[in-house]
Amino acid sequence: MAVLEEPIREPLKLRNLIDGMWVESEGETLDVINPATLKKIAEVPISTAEEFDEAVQAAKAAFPDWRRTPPLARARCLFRLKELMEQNFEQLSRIQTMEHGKTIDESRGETRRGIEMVEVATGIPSLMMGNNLEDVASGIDEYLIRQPLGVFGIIGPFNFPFMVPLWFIPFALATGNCVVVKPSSEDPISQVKIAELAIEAGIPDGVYNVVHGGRTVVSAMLDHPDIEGICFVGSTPVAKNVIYPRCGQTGKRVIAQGGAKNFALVMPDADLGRSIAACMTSFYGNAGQRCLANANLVVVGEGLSDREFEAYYREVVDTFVGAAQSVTVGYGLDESVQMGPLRDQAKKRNVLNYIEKGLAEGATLRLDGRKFKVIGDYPEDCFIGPTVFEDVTPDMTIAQEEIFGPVAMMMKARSFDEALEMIHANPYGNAASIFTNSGKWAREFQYQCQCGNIGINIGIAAPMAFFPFSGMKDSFFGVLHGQGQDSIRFFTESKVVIQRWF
C-alpha cells in the first residue's frame, strides 16, 4: 500500500484565538478523529461563555480602529490572506481530508473555494461603494453610506469545515467589522490554519478570533448583547428552531441556511452519459455531506407512450447504477479514491437506519452501499458505499427526509408538471437540477421551481463567490443570503444623509 502525506503527524492540541493570543481553555477536550483510519488527530476545547465573552469584547474593542482603517488598507490584509492561503494550498486541501475524510479533489475544490471569497472580498472599496443624487429638492443632496455594524459571530458545519465559514468571514472584516468564528468541533482544524494565516496576513489583534465549543458557546453567541449577527449552516431543525428565533428575540441580524433535499429531473431529450456523469459528483461527492447534493433523480416522461417511458426509465436507472458501482471507496489521501467515508459512525448508523426505512416502505435496493470494498487496509467503521433505491415514491421518508448519505432515490414522474410537484411538496428549497436539451423546459423549469439554486444541465449548483448562496422554504431563514452583495448589505447599514448648506 502507498504511503500517503499525511500534513498531521501527531495529535494537535487546539487552543482558542482571542485577540490576538492562542489561549488554553478551561473547559473539557473532545478527540478530533480521522474517520478512515480512526486515529486521534487532535484535541479540540470544549469552551465555556467565560471564555467566549472574553473574545466579543476583544473584538468589540478592536472595532473603532478597524472600522476607521480605510477599506483599500482592510483588502491590502486579504489579499495577503489570499497569497498565504495559496502557499499553503496542499496543506490545506490534505488536512481537510484528514479531518473529515472527503477526497482530496473534492478538498482541493473546497480550498479553491474558499480562496475565492477572500479573492472577491478585496474588491471591498468598490463593493461597499453608496449611491448619491444631488438636488433631490432645490439645493438638497441625498447620499447613501454603507457603514459596520460591530462583531459578528459565525457558525461552522462539519460538512465542509474549510469553506462554509468563508462564505461570510472575508467579508465581514472586509466591510470593517470583527468576527468570533465557532468552527464544528469535530472537524475544526481547518479554521484554525485560516486564523494562523490571517495573524500573518497583518490583520489586527481582535478583529479575527476564534473559540471552540459546542451548545454553550452557540448560545452564549445567541444571546450576547454585543453580537450583532449570526451566520450559520447547519441542519433545518437548528436553523427554524434555535438559531432563527432566538436572533429575533434578540434583534440580531441573521443567515440560517438549513438542510436540502435536492431534486434532478432528466427529460426525455437529455444527454444521458454526460447527465449520469453529472449525477454522480452530485449524489456521492462528499459522500452525500452536502446541502447541493441531489438526493431524488426523478425520470420525466413528458411526450412519451407508457411502454416508451417504462423503457426509458430502465435505461436512466441501468446507467445509474452501472456508473455508481464503479465509484471508488476509500482513504481520500489515494489519488485513485473517489469517495471517501462519512464524517463519522453516528452519521453511518443514520444512513443506516434511512436505508432500512426504504426496504420497510416498499423501495427495491438497486445497489446495497453496505455491501462495498474500501480501497486499502482501513476500518470500516464510517465507510458505507455508493446506495441506489429504485420504486421510490413521494410519500416515502427515503423521499422526504435529508439523508445526508451516499444514497440515490429513483422516482418517476408522468409529465413535467408533476415532477414539479413533487418538488413543490418538498419542505426543502434549496437547489433542484434538470438535465435536457430543451430551451423551453429550461426556462419553465427556472421560472417555475421553488428553490433557491437551480442546475440546468449541473448536477451541483453551487454559486460563485460574486454571487449569494441561496436557498428557499426550509432550506434558509432570513432575508440575505452569504456571499456576494448580499453580503455586504448584511454586514454594513445603510445610513442615507440629506444635507443642505446656506
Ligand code: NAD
Contents of the next structure:
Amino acid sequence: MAVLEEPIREPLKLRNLIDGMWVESEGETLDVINPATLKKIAEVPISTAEEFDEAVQAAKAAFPDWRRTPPLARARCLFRLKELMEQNFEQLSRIQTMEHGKTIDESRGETRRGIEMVEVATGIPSLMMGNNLEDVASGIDEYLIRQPLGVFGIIGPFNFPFMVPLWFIPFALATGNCVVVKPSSEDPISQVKIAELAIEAGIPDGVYNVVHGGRTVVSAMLDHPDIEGICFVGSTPVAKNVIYPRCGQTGKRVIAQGGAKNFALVMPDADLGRSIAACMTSFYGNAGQRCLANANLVVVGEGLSDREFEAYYREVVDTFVGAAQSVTVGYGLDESVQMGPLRDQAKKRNVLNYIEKGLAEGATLRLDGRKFKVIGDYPEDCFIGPTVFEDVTPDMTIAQEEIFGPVAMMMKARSFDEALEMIHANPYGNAASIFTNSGKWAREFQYQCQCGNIGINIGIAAPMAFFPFSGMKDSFFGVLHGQGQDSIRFFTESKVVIQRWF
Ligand code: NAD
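Can you give me the structure for the form predicted in complex with the named molecule, which would complement the form predicted alone we have just seen?
The complete assembly is shown below, putting the previous chain first.
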C-alpha cells in the first residue's frame, strides 16, 4: 500500500512557548530523527534553568486572571481546542508516526484518546463542584469548595508524545491552574502542535507554556518555589529516585507514573482465538513500547492433568507464535504495516541485549525478531520483528525487567494461585490481564491482583479519561492518579468553610 503524505517536509526548528510567544532558546539543540526513515525532522533545544524560570514567572503572573475566569469560560477554551484538534486530527496523527515510529492506526488511536481528555475536562463546571451540609450544628452550615493552586509542571515520556501530557494539561487548565510542559526531547513535535492549537483556541498568554529540555529543566522544575505540583510519566528509576523524593523534600504535590512489566494469564477455559488476537495488539502494539503492554504470557493449568496442561501450553504458544509471525513491520505511514520501528537505535540495542540475556539464561527463542523483513526500502537501524521466548521462568531477567520492545515471554503456572504469586513477586504493578470464560476466576483476579489496571478478556487495560489511570507498587508513586475525579482533586485544594449568621 502507498505511504501516506508526510506532514513535515523540512526540519522544524522548535521553540519554547513562554507567555504566549514562541521564543528561541539559548540552549544547545538535539536532532529529532524519524526512526523509520532516519531523516531529520526537527531540532529541539535543551533549554536552560533561566528559560524555565521565565516560563514559570509568566504562568504565575497569568494565574490570578485565569483563576477568576468562570469555569464555563475556561471550558469554552477547551471546547475550541477540541474542535481544532478534530480539524487537524489526521495531521496530528501523522506527526506522531513521524516522530515516534508507531503505525498510523496507533497514532490515530492516540490522538482520539488525547482528545477525550479535553472532552472530559470540558465538564469542569460539574466536576469541580464542592459539597455542603446545612446545620452541622444548630444554625451553622459547612461547605467545601475546590480552588486551583497555581502553576504545575508536566513532564512527558517518549512513548506517547501526544497523549500522555494530555492526561494532565486539560484538567490542570480547566480547574484554573497554569502549566509549564516539558515534552520528551526525543519526540517533542506533537506537544508544540497542541500548544499552537491551544493559543489559537484562545487560552490566554502565560497560562500554557512549553519549555523543551532534559534534566536541567526537570531539576529546575522540582526545585522551583512557584511550582505547586508535578505530573511525571516515565521510567521507574526516574520516578522513584528523582521525582518522588525531591517532591517530598520540596513539598510539592506529585503524580509519578513509572515503568511496568505486565502479565497476561490464559486460563484453560479461555476463548483462545480471541484471546491471542487481543494479545497481538497488547504485546506488539507500539512495538512493545507501552506501559500497559503485556510482556509475560502465563498459561495456567488450573484443573488440568499434567498431560492436558502440556498439550494446552503447546496449543497456546503455537497459536501465539503463528499470529506473531504474521505481524507486518515497516514505516507506520504505510497503512498496511502493523508494527513500526523502535524510537531509536539505542532502544533497539537495549532490546537486542535482552534477547542475548534470554538466550544466556536458557529460554528458548521460538520466534527471532532479529530476523525479519521490513516492508519497503527503509534502513533497518531501529526496526526489530516480533520476538517470542518460551520456557521462560520467573527468575529470569527477561521475565522480571521491563524490556520495552516487541518481546513476548511464554510462561507456565500449574494453578491460578501460582500465576498470581508470579505477578506479586514482580516489583511492578501497572496492569495485568486474565483471559477466561469463568466469572469465578475473573472475579478472583480483580479481587486479589495487586495491579492498578485490570483487563478481563482485554489485552490493554487502558482507563478512559473519566477514570483514574491507576498503577501500584513500582509503577506509581503518589496518592491521587491522573485523569477523572482523582485529577480534579489533585489540581485543587479542598477548602472548608463553616458559617454562622448572627
Ligand atoms: P524516562 O524516564 O527516560 O523519561 C521521562 C521524562 O523524564 C523525559 O521527559 C526525560 O527528559 C526526563 N528524564 C529522563 N531522565 C531523567 C533524569 N535522570 N532526571 C530528570 N529527568 C529525566 O522515560 P521514557 O524512556 O521517556 O519513557 C518510557 C518509560 O515510561 C517506560 O518505563 C514506560 O513504562 C514508562 N511509562 C509509564 C506510563 C505509566 O502510565 N505508568 C506511561 C507511559 C510510559
